[in-house]
Every structure is written in structure tokens, then in C-alpha cells.
Amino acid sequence: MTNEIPYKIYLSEDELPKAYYNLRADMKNKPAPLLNPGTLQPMTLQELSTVFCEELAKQELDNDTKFIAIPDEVYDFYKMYRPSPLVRAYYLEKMLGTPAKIYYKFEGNNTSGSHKLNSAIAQAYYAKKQGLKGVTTETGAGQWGTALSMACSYFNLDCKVFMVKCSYEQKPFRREVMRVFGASITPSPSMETNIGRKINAEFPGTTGSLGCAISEAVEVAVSTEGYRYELGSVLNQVLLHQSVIGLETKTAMDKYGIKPDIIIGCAGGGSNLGGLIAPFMGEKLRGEADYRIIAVEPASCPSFTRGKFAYDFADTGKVCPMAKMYTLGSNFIPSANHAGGLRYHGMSTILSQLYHDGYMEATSAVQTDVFKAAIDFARVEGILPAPESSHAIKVAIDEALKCKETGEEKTILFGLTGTGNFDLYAYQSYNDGTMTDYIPTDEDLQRSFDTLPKI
């Protein structure tokens, strides 16, 4: 093991960002508009205000500004848990036998044990100085929901989350975490809301998606004065706020004349992927910099790699803004053994449009293989690591072992986004030898692109 860059590259707490930064200002094709669902024209302030906190619309519309300014009591909250370290992976490398440098941006260092906290936190400060009563969210694996709950008890505010229903019963312990914080959790879809309702009449025994996740949260936030609804991923505030990731990322490489080659992302709605490689993407859409980057999504829900980019509902109600976007189609549900985060039908406009110019590419991986490239990462690192961002890891040394193969001394980089701690049931299945890989067919992707919206 060399010396020459230290295992862990920590910043100083004035070397944290002071404001974010919006990727939408250097692209020259912006996301396409989102869309309301009756009238197809695009969704005015007034209109996302309904459902949003009114500065975190103001967020999702803005094309423009290329910085946008941390709060104060954000700046100060996030000194709490950031700056969060870039990780020389000194250990895997010896473990490969690869000349590549592996380093990897670690986001586990916070109660919710991933990167969700940085929008949380944003979007629960913007809720409280509207003056509002409480927030709706969903959640997936559990880690938003985890850290939505953190927020909102910080700045005390009333929480209720819907909880994807497989995840509800597979991860009770993150079902806890939420509820010490003050949440309130429901599995999903439920029989508490009307589109609840509806699902599980229109598909019994449903174990639910976050498309069904979201129509709930939404219903309830639109009929409850004092509520608005948040959400965790694939909006553009949501990758505004994660921007903090790679911001401290390029100044940490900067500060030791480390430059990327090949920036690896795990990707379900967007938010960390998006949030990683934001500084680098601007550099190469400014023409600067030159980067690879690869979004990395799981096989059975694979919105990049075999979606259609199409204008799509955002929820499996059909409540939500219409949205422009890699999509599987709203009505797609994710098998139940699929068991990590990354279920969403659709991807971040602004990455689906970096995607459809040619700016990134996207690859996919079955669950089993990046359930062992975790297991073999744990053992040499010494994190374990959450199942979303396993799929960036199973890429990053397939990665290192092409430069074992030809030689070339190539600088990695991937996003750890989380702790595994709470995915035990998952890992128990792995290592138990019970996990199967299930990738949709053909015909089961048709069934749910027949559902888009003819626009």
C-alpha cells in the first residue's frame, strides 16, 4: 500500500459548499417541461405550489441559475455529518490486482446511513419557513423515508410516510428508525387513500411500487391543509440539493491532482447519480473536462437500458406532473424478490436527457452479481454496503479488472451511497443461496409501454 494519497481524504468545515450547484444552467438542451396531467401544458409555479413547498417549485423550474445559495440552518445542519469522505479503495485494488485507482465518495456517515439526508434536510427547512403543519413522502428501500423523518423531527414537523409494501415487511428495524424520529409508516399501496384503494383492487396481492407509493403520499398532501408533499429522488431540486456530493468530490481530487476517468453511479430515480457527477458533467458540457460516465440499474427494473424516453406519469395513480423521462411505464411494478432500493419506473429528466445527447451511458446488473461484488467488497473495506449502491461497486470492478487485463492504470470513481445495515433480510437470502435474478421479459415491458400517455 502506497502513501501517496491518504486512505480517507476528509475536507475542513470550510471547505464545505455554500451553495449548490444547478447542472440544467450548462446544459444546451434543458429537460423537457413537466406537464399537468388535464391540461398537457406545462405545470406553472402556481400549479406545482399545490403540491410543493413554494421555494422548492421555485427549484424545480429554474434552467437558469447556475448557483443557488445554502440556508444557513442547512450549512449548519449538514457540518453534523459533512464534509463526508473520499475513500481511497487501497484494499480492493490489492484484492483485483488491478493498476486502476479506485476511490470511492462515502455517504453513510449520518443515522439515515445515506445520502438522502442532503435534500432532506433542504426540503424539511423549506416546509417549516413556509409555516406548514407536516410533509407526505414515500419510500423504497426505506433510506428517504429514514431520512426525511430525521428532518422533519429536527425542524418539528409532522412526517408520514408510505412505505413500499415488500420493504415494509422485509425491513422492520427501518420501519423503527422512522418511528424514533416521530414518523408515521404505512405499508403501500394501502387502503387509507383512494388510489390506494384502487390499486390493490386493480392488482390483488400487490407488493407495491414506488409509482404507487407516490400517488398516495401525493393524495394525502393535496387533501390535508398545512401538508406538502417531498420527494427523494428524480426531481430537479432533489438533484440540485445532492449536488453537495460531488462539489466536495471535485474539490477533494482537485486538492491532490486526482482526475477521473471513469465516474460510476448506481441509478433508480437519479438523485445520486445526478448529484455525483454534477461538477464533472458541467465540465464536459462546458467542453473542459472529458469524463466517462456510466449509470448503473438494476435488471429487473431497467429504465435506461430498456425504457422508452417518452413523456410519462410519475406516479401509478396518474395524479403527479407528467414528465419527460427513461421510463418502464407507470403501471410497471418491480418483481418482489428484486431486494434493493432503485424501484422507480422512470429516471431524472435531466439525466434522461444527459443520456438521450450521448453524455453518459447506462449499463445494467442482475442481482445476484451485485450482491457478490458487495459481500466481496465488505470483506476488504470494511463497510458493508447498501444494495443500491452495490450495483456502482459490481461495475467499478468490472471496471478495474478490464485495466488488469490490458494494463492500463486508469483513475475510478463511484458513489457509496449508503450502509447495508438495515438490508440484513436481503444479504440473509444471498448468503442463504435462496436469491434468484429476475429480469423482465419483452412481453412484460410492452404490457406496461402500452400505458403511456399518446403525446
The other form holds:
Number of protein chains: 2
Amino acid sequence: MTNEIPYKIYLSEDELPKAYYNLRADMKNKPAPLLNPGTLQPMTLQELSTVFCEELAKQELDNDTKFIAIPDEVYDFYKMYRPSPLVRAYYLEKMLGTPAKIYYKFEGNNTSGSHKLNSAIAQAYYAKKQGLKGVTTETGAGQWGTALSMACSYFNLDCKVFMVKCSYEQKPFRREVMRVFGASITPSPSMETNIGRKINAEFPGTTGSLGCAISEAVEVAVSTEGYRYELGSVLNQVLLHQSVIGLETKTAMDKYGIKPDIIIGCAGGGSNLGGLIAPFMGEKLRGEADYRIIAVEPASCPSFTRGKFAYDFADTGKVCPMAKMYTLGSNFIPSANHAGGLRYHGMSTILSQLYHDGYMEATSAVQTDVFKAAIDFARVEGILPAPESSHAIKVAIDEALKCKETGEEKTILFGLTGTGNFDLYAYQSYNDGTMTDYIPTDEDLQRSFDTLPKI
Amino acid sequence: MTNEIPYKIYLSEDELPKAYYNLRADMKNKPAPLLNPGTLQPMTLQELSTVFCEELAKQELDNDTKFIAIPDEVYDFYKMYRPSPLVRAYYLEKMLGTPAKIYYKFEGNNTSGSHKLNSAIAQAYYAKKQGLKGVTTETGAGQWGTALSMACSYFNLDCKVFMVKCSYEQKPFRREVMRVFGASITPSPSMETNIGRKINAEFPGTTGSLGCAISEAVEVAVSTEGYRYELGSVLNQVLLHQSVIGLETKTAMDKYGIKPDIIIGCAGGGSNLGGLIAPFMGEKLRGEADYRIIAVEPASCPSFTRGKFAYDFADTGKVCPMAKMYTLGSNFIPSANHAGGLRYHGMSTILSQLYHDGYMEATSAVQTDVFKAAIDFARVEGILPAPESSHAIKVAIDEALKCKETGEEKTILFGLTGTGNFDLYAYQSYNDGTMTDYIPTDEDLQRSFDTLPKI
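Now that you have shown the form predicted alone, what about the form predicted together with another copy of the chain?
Now the full complex is given, and it begins with the chain already shown.
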């Protein structure tokens, strides 16, 4: 196979972006501010700084600064595993027999196994810079917890992870990776926090939820001297850090004169999608270019496609600021048969605003279709994808097959956020034919919408 | 950190080697031929071709052709995950405070998680080219089985894997990855073969061994129309394919004017070490350069450091050709507390001859030291290494610390053969403090030496 465009486009280290791109600076309609759940007033820097490191709180509130320099220490860490490759999916195209040209940005080539490390290292750095002793966080599928453990180990910070109990039990290996990096892992709900004890008392035997683990992590952070809380998705600061994904992608594509027609990313809290699309969406907002941008979410947790655009609580314990976002209601928990991440009830306020304003589309996929796409992809492209990433694969394949019908040579870009190396339980259930699909009924959703705050 | 040498040296796709380098062509003392265990005569091409694909049998016997072209189809596959990065271990150097310059060639950035894929894809290609229906193999730790499953899936070949029973049970996730790629996995010893039934009858409840799984895989290959057997290490053909590791490393180092003083690799059957050192050893054999080359093996399976250089059986069932190699005796099985691979009783005949002739050194390490090195490495370099690879890390660290004492700025190169993402059981036992070491006594070894054939 001889082609001008290599299978993998690797940038050199000096092509790593020097600054994060803050998409909010180019948005006419800014994302709605976080509200103090007590006063219903926008959160101030001071208030946010009791939860987050001060520098991160500033980034959270900054809707105007277009570029924010990547600190040298973070840049050095990025050089361990970045720039990540932009891969031309020649073998997938061949298998599909499509005239479409498919590219994916692969973020799985690091031990945490996903893009989460991009924000984890920045967050750990700012915590260290502020002189903190450590940070707390929660993890569901385990990607974020692993990433933050690695980052904290690098900066010699203590890292306390509340891991959703069912994942703690089902994913012992994720837990062990975090222990390798020196983190302490507590199954959530635990008996170590007020909210944990309360939930355990109310729901004996519960296997936990992301919303509950967030509440526990925040409670420990705000009540422990020298600690702050860090979160791996949803927040503006996280999308800011993840812009390195999109910036690298754009640089690599520009280098070879490639312009994507369609950009596809999976969406749980929005960190990967927001990062991948950032510079492309910026061009779109500035009227310099047009792209079709598609968010793909699980049919079992369909915030964009079936949620409400409203202020909601970010966590089960209602201790976090409230956010205006597409949401299913803060007590929504995807069915137990839902594998992998993308299980948060809400969505990034930035992406919610952009979706509301018509700058992007959203669609959903059921998980057996997603795993079928994952395995088809693995067999020809040689990478076992994360269940999360496979949502994007599924829709990329669908779009490529449409091109096959119409004969259009569209260029499709999608985000391959990570590997499925720690998701073999889910693959096993697919291999065994025991995996099932779940789509919440309208009644299910109505029950959780009823818990939305009336503001 | 600004340095002329980047953190990761990536070659471009057109710098991928076009041909394998056959180290045997530069050896004055050729490796001893494989013998037919019945006649004790050297195996002929015809005899070997009943077990291996014909082209691979030819490669096995070819001591003279210096370069063997990489087939286009294999080259295309390599472009999925090669060239692999040569990494400058800046952070490890900093942690150690050593003046040494440390480099590692990282082979773990593919779903099989190790260098084994380099030979698997070549072997699958030759099987396909010969018009075979499928291949059989064995796997212990699971790296080779995963690699061959991926390779067979790519060429649409059936792949039957006999997996050592204790690994089958302890590493369900490796098994699931193989199933994703369409392979069928049988725990060994099984009831599907004569040798399996015999071993099960003799040793009820046995958890199997690599030597036994090899016998089963060979039995099925030679008795099934359209099938051949493939092996992931030890053989001359495998070292030939693995020369891509060393060739890329040499190209990358030459590009930046780097010359290693010490080259370190872990050694089980010898595939990674033989591949990594190939072009360097070639220069050494031709008298063009000198390098210190160190093989590192587990103290629990010390073929080089405590074995005999003698003809021995390659498998428990004694159905395979006999090889002259450093061996512990074909009935040697490392203690059950030995984690990871590097558990084969023998060693590549090529490396055995080179070691015997004084061209390389060997040393051994106990596993708790190895895991300590692994975790130290992971925390600064951000890669969770395979237990196998960590043997090389351990000795690289030791050598770097010697440089710290003497102030010498030596350049150390080691092979990081893969990731430990599927070895978390072993990491867990280290994290829990329950991992123990095992060093066979002289009496243990003598008992297995007594089974060496008297020829």
C-alpha cells in the first residue's frame, strides 16, 4: 500500500501545542454560569476555590482568554505520551469498501489508557503549585482515577479515589493500577463520609453511582486541610485542557491538507468531544469553516438526545454547584447492564450551549451495536477500543457506509479516546452473547426529570 | 526540559526496515542444527515442513542469507503499530540521579501488548500464502496467543490456542482478547489430544506447563489437514522476524549519533533479546564495534546462568525436534509463585551459541526486585511494564546506579518488550506484600538435568 498520507501521522515534540485553546472565548452565547446551590447566585472565584485549586477555579470562570499557556512542567509530562498519533484507517475503509476517508485520533497509548491523562496532569500540577498535600476524586469505569493517580504520583501528591462500588468489585485490575501509582482507593458509598453513611443507610447494599462518589470526594476535599477536589470531565477547565487533542489533530491535518467533513466523538460528560472539536468548532463559530459535528451517546444514558436543557445538581448529594446543561436529572442511574463509562446524568455546559444553539448534532447507539462495531474495528485496525470510544466508531462506520451508497468521498474524523484493555468483562459478555441493551422508557426519564430543581 | 534528543524518537514509516536481518549469516560458529528425536539426524526441510509452513521451515534452516525481504502484506501490517518509539528515559535518569543516558525501545503500543506481534504477523502471512486453513499454538502468559490471534484475524486464518491451564484460569481477560480476535482457546492439558489425556491421567489436577501445551498444539497441527504449528519464541525464524526491533533501534540511534555501551534485554526463549541485539551483535561479530550485551532471566528459571549447554527436548511430550541450547531440562517447571512469562526451560540456539562463545553476558533477578524496579519505572516513565520487561529494567537501573558511583556517562539501551496491563494479578500480590521469591536449589536442577537425553 503506497499512499502519500502515512498510516500514522506523528507530529514532532516541538509541534505539541504550547497553549490550551479556550473555546468559550469564541462563543457568542457563553455557557451559563455555575450556581451556588444555596444562594442560586453564580459561583464566585472565592467559593469555587474552596473546592478546586485556585488556578483551576480561575480557568473554570474564564470565558474570555483565548489561549492559556501550558505550564512547562505539564508540557514535559505531555512529551512522555504526546503528540498522540492521528491514524488513517486504511484497513477499516477497505473492510467497509467505502470511498470515505476515515481518520482517528488515538489517545490510548499511555498506561491510563485514555485521554483523561491530558487534564489529570494539568490538574495535579496546579494542585502542587498551590502547595496542596493531595487531591480527592471519584472514578466510575476507572479511566479518570487511573489517570489522576499517575499524575499525582508524578508530582508526589496524595491521591484519594472514591471508586463506584460495582466498578471497584468488577474491575480489580483498574484498582491495582491505581495502587501501583500510590493512590488510595475507597469503594463508594463508603462509611468514611456523612453522605456515604447516609446513602448506605437509605439504600443498604447499593453498588453506588458516579453522583454519589462525587459527593463523597467533595466532602473529603472541603473538610480536609490541604486537599482539593478534581474532576475528570464536564467542567470548563477540563475541556480547556483536552483542547490539546483537537489542536494536535488540526496541526496534523493541516500539514497534509486534510479537511474533515464530519467530526465524531463519544459523549459522556463531554471532555473528549469538547477537546477534539475545539479548534474546528472555533472556526465554525468564527464563520471561517463549516464542519458537521456529531456527539454519540449511549442509548441507555441519553443526555443530549432525550435530556432537558436546564439547571441541575451535579451530584447526588447536591453539595456541588449547579450547572445548566442537558441532563437526565441528578438521580438518573443507567441500568446495571450498561458497560463502560459515559454514564453521567449531565453534560458539559459548553457543549450543552453549543448543541442548544445548533452548532452540533447528537445521536445515540445501543451497546450491542457499539460492541459489534468495536470488534469489527479491532480485527482490522489492531486496537481493542474502549467501549466509550466505540460509540464514535459505530457512527463513523455508519457515515462511511452512507458514503458507500452515495459514492461521496467524505473525510470522517473521530476520536478514539482509549483502549478496552480493562473492559474485558464487557467484551466477555458480548462474546458470550449475554450482553443486553437498555433504553429508558419515557416514564423512567420523567421520574428523574421530576427531581430537577425548580429554578 | 530542552534537549536535542527528543523524549521519543519516532522513525517515519519509510524508515521501517525493508528486510529482516539474519544474524546467523554473520556467526562463525553457527547454531547447532535441530535434530529429529527419532533418528538424531539434523531435521530436513521436508521433516520440518510437516510441523511448520514451508517458508518458515526454510527460514529456520537458513544460516546464510543475510537479509530476507519483509513481504509487502507484513510490511503493511507493521505500519499499524511500527516503527515503535525509542524513548530517552529522562525521568528515570533524573530519579536515579545518574550521569548515564538510558534509552528503551518500547514494543507495547499494540493491543497484543508486546513485541510478539512482530513474528506472529509474519508467521500468519506465510501460513496464508501456503493456503492453509489455520494454525495451532500454545500460550503461557498469553502475550503470544494474543498476538497470533490478532495476526490470524487479519489474514482470516483459524487459530487454535492451547493455553496453560493456570493462565487460562488466572488470566481470563487475555482469553477474552483472543476471543475478540476470533481464536478458539483450550485449557492445557486438555482431553482433546493423546498427550493431553496422558498427562491428565498421570497427573490428575495438573495446572499444565508450556512444554505440555506445545506438545498438544503440535499434535493437533500435524494430525489436522491444512494446519501447521507456530511458536512465538526460541526458534531461529522468530529471532529473524524480531530483528525489526533492533534494526529500527539502530536506525534511530544512528540518526542522532547515539552509540550504546550496554544493551540489556530480558530472556525467556530469547525472541526479544535476539531481535533487539541483532544488528549490534552483527557489528560485534564482524569486529566493527563492541557492545556489552546482557541477558536478564528470572532467578526462578535460570537457563543461561545455571543451565547446561546440551541437546534437549523442546517439549514435555518429546514430539518436537531436539535443540542444542542452554537448558534446565525439559521437565523443569518454574515454581507456581513465578509471575509472568520467561518460564521456558530452554533458550534460543542462536543466543545459546553466542553466549557459549562469549559474545554476551547473562544475569538473573528475583521477582520482588523486578517488581520493585517495575513500579519505580512506572511512576516516573508513565508506562506499566510487563513483568518480563521489568527484568531488563531492573538491570538497567543497576547499571545506571553503578555509573552514578563511578561518574561514567555510559549509554544504556534496554528492551521494554510490553505492558503489564494484563498482569495485574502479579502486581496485586506485590502491592499486597504477598509476593515471594523462589530460587531452585542445586538438587532441584540436578533432578531435571537427569532427564537430559544422553547423546
